[in-house]
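Heads up, the chain below is alone and in the form predicted on its own; it's given as structure tokens.
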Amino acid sequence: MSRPAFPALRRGNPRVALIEGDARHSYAALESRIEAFARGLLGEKDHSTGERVAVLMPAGRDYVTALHGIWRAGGIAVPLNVAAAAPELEYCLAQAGVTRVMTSRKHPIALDPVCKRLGIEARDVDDVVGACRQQRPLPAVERSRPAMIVFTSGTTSKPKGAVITHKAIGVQVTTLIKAWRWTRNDSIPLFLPLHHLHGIINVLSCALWCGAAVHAMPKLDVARLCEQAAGGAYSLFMAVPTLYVKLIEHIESLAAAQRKAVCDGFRRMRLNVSGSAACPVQVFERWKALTGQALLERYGATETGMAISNPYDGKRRAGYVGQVLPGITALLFDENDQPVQKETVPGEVRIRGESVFQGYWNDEPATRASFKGGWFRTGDIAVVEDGYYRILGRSSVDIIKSCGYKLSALEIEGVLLGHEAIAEAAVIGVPDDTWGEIVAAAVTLKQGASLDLPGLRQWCAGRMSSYKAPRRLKVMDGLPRNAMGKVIKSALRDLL
């Protein structure tokens, strides 16, 4: 084939693909610009086989042009975090062996020193489009070829570059379009970072595949989001739990008439999705009380795409990520690498299927270690209850081994969020000579609230077993999080 098969991206399609401020870009106009970019990127070459080209810009026409243009030229796109520090960018650029970085004049990022050290060329998207001088045919791109190197969150170790093929992208996108009932009449805001699959696949690619409209927001503006929701701009909404918390706080601060308009706007949408981190039950319930929307929580990984989801039709269970999506195979395995046979028995989630990544770029040892018998080892521990998966946490950071028990940090966090003084909570295990590990909690407090360890332990009595109650407490101004809202628990260890 000549390009990834996004059916809506074609000449002659007049439908609006992107809304960027006051500008509206049709699918036909995007298609023309993508082709020009691909030819400008190729120059005199016939094929950009395997060249790694980084994309460093927020949501908008330039991002779509660069991403799809790299694919059309036969290259491998490396989406990077626009909020990353220079050393983080340098690490990813060097790891992936990037030769060129695509940027946008509308959203400049200081990159010159990094590019100079690595001998990398930085180009503006408009300049590449303008370099197109001839209408030569674009190369054929096999579906088995790598399309992207997406770096993992790096919450427990240095980020690794997951190689995702064109075929895997197609499988991931079409699976979600069917599961979540995407149509060309949908409209969705895009404010999620575009260096992770939540933004790239779940929002942008699903929309552009089926012909929906994307409202590109280079910078998150909660007040603007709520205004547009009240005005009926969106039919779908996808966010991380921390944003739902911010939305709830903002909505509850509004005057009664405004609050009703915003809540009614979300109520009219056909779907609200939460992902990339565990959604606390309290957030689920408060959002439903305000908007009538039962959040659809789902589960996936950079290496697998979305694998498990609460149903579009049917009960969405708070605290559960749902059931295995069609076409995906998932099982729980115990510590002896045997499949878990009984419900309610914890095990590691392992996944296989055509959506799974090819491997880690230039890291064969890590690739071998991540697979067992053809199954990708997610490192996440879960239980299945009444057919629904419930994530207990990461085997490395969220499973606390204390006094002979295996405790779920996520479960304890969920209870702590019920405390009237606590706004956010993160729980980890810290070494202890007597208990093996003890439960330690880092929290942020609601305005004007105070909390100490004796008071917290007294509150926990009767709400959780005594061995689950935190034995160490750290009150913080804010929890360390990555771009997708996940708490970086490794950063808490020294503090606790």
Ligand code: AMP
The other form holds:
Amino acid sequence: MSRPAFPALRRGNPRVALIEGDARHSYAALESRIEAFARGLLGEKDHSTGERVAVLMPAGRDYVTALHGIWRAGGIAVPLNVAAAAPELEYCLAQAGVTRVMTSRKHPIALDPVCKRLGIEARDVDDVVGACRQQRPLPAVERSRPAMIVFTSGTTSKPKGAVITHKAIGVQVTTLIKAWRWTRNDSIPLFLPLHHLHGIINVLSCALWCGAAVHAMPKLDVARLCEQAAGGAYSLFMAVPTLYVKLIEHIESLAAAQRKAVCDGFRRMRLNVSGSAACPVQVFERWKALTGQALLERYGATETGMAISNPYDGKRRAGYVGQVLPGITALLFDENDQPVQKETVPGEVRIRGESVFQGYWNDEPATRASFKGGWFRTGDIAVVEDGYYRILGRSSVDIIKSCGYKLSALEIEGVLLGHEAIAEAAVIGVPDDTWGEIVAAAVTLKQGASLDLPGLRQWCAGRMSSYKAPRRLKVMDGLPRNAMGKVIKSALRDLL
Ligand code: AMP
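For comparison with the form predicted on its own, produce the structure of the form predicted in complex with adenosine monophosphate.
The next block holds the full complex; its first chain is the one shown before.
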């Protein structure tokens, strides 16, 4: 094939693809801008041959141009977190061997020192489009080639770059389009961060594949979302549980008439989806009481795409993630690596199939460790009850799910240990109604030193994203450790 197949993205398609502020961009206009970008990126070259090109900007026309333009040129897109601190960005850029970073003039990000240190170039999307001089044909891009490196936090201390092929993207997208009945008449808001599959695949790519309209919101604005919903702008809505909590709070704070208008707006949509973290049953029920919508909860991971989903037509059960999606193979395995035979027996979710990632970029040991007999080991423990999967939690306590992000406790501990007052640090997640989990730290201090939470959070600013900075702190005389010298994190839970 000559290019990744997004059927709606073609010249001559006049339908609206993106709504960005007052601007409406048609599929046809996007397509010619993507082609110009790809030619500008290629310059004199015929093929990008796997050059890693980072994309660092929020949702909008520039993001779509860069992502698809990199794909058309044969490059590998590395979408990065616009809210990440400089050291975090630097790590990902270096790890993926990025040679160019695409930014948007509309959303400038201070990158100069990082780029200088790494010897890489930051380019504005407009400039790359403007650099297109000739109408040379774009290269043929094999579907088996890597399309993206998406960074995820693993159980180790550093994020890992999951390599996802064009083919896997196609399978993920077409699976969801079918399961959730996407059509070109859909319209959906996009406010999720675009360095994560939830935003990239479930919202943006599904919409652009089938010709629907995406309302790009560069920054989450709950009040605006509610106004737009009340005005009937959306047919579909996808968010993390934390956002539904925020929406409920906002809606409940409105005057009666306005509240009714917003609730009716959500009621008229054809589907509301929740995922990326467990949706508390109370949230499911409150949302249903307010809007009449039974949230469709689904389960997936960066490495696998979406794997399990409540049904579109059948009963959506609160606290459950539903059934394995058609075309995906998932099984629960016990501790002896045997498939679980009976319902109600928990096991680790393992996934196989064309939607699964290729491996971690430049990390063969981590890739090998994450597969067993061809199955990807998610590290999540689940159980099937009456034909519905229920996620019990991660097999490891070191991954903290906060605000839809997956945070590595070890990574945060590593940064905290750089504080002059801290001798030892152990980080865990503690349950929280709004954020899913919040980061809590237990520390011991160096002799004569003192530390409080506001001081620690201030110190963390600029060293890590704000959502990673601890929201609870416990100063201890000694951390509980086992005979092997490892911190017993379960013993910290009650204390924090
Ligand atoms: P990420 O790779 O950042 O998307 O994180 C994937 C992880 O998020 C999974 O391995 C699960 O631990 C968690 N996750 C995703 N969706 C759900 C869900 N609906 N319920 C519980 N956990 C979820």
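Positions refer to the first chain, counted from 1. Throughout, rigid core stands for the largest set of C-alpha atoms superposing within 1.5 Å between the two forms. Since the structure is predicted, the reported quantities are computational estimates derived from the model, not experimental observations.
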After fitting the rigid core, is the C-alpha of Gly232 off by 2 Å or more between the two forms? no
For Asp363, decide whether the Cα shift between the two forms is 2 Å or greater, given a superposition on the rigid core. no
Residue shift check between the two forms, rigid core fit, His107 Cα at least 2 Å: no
Report, in Å with one decimal, the C-alpha displacement of Ala461 between the two forms after core superposition. 39.7
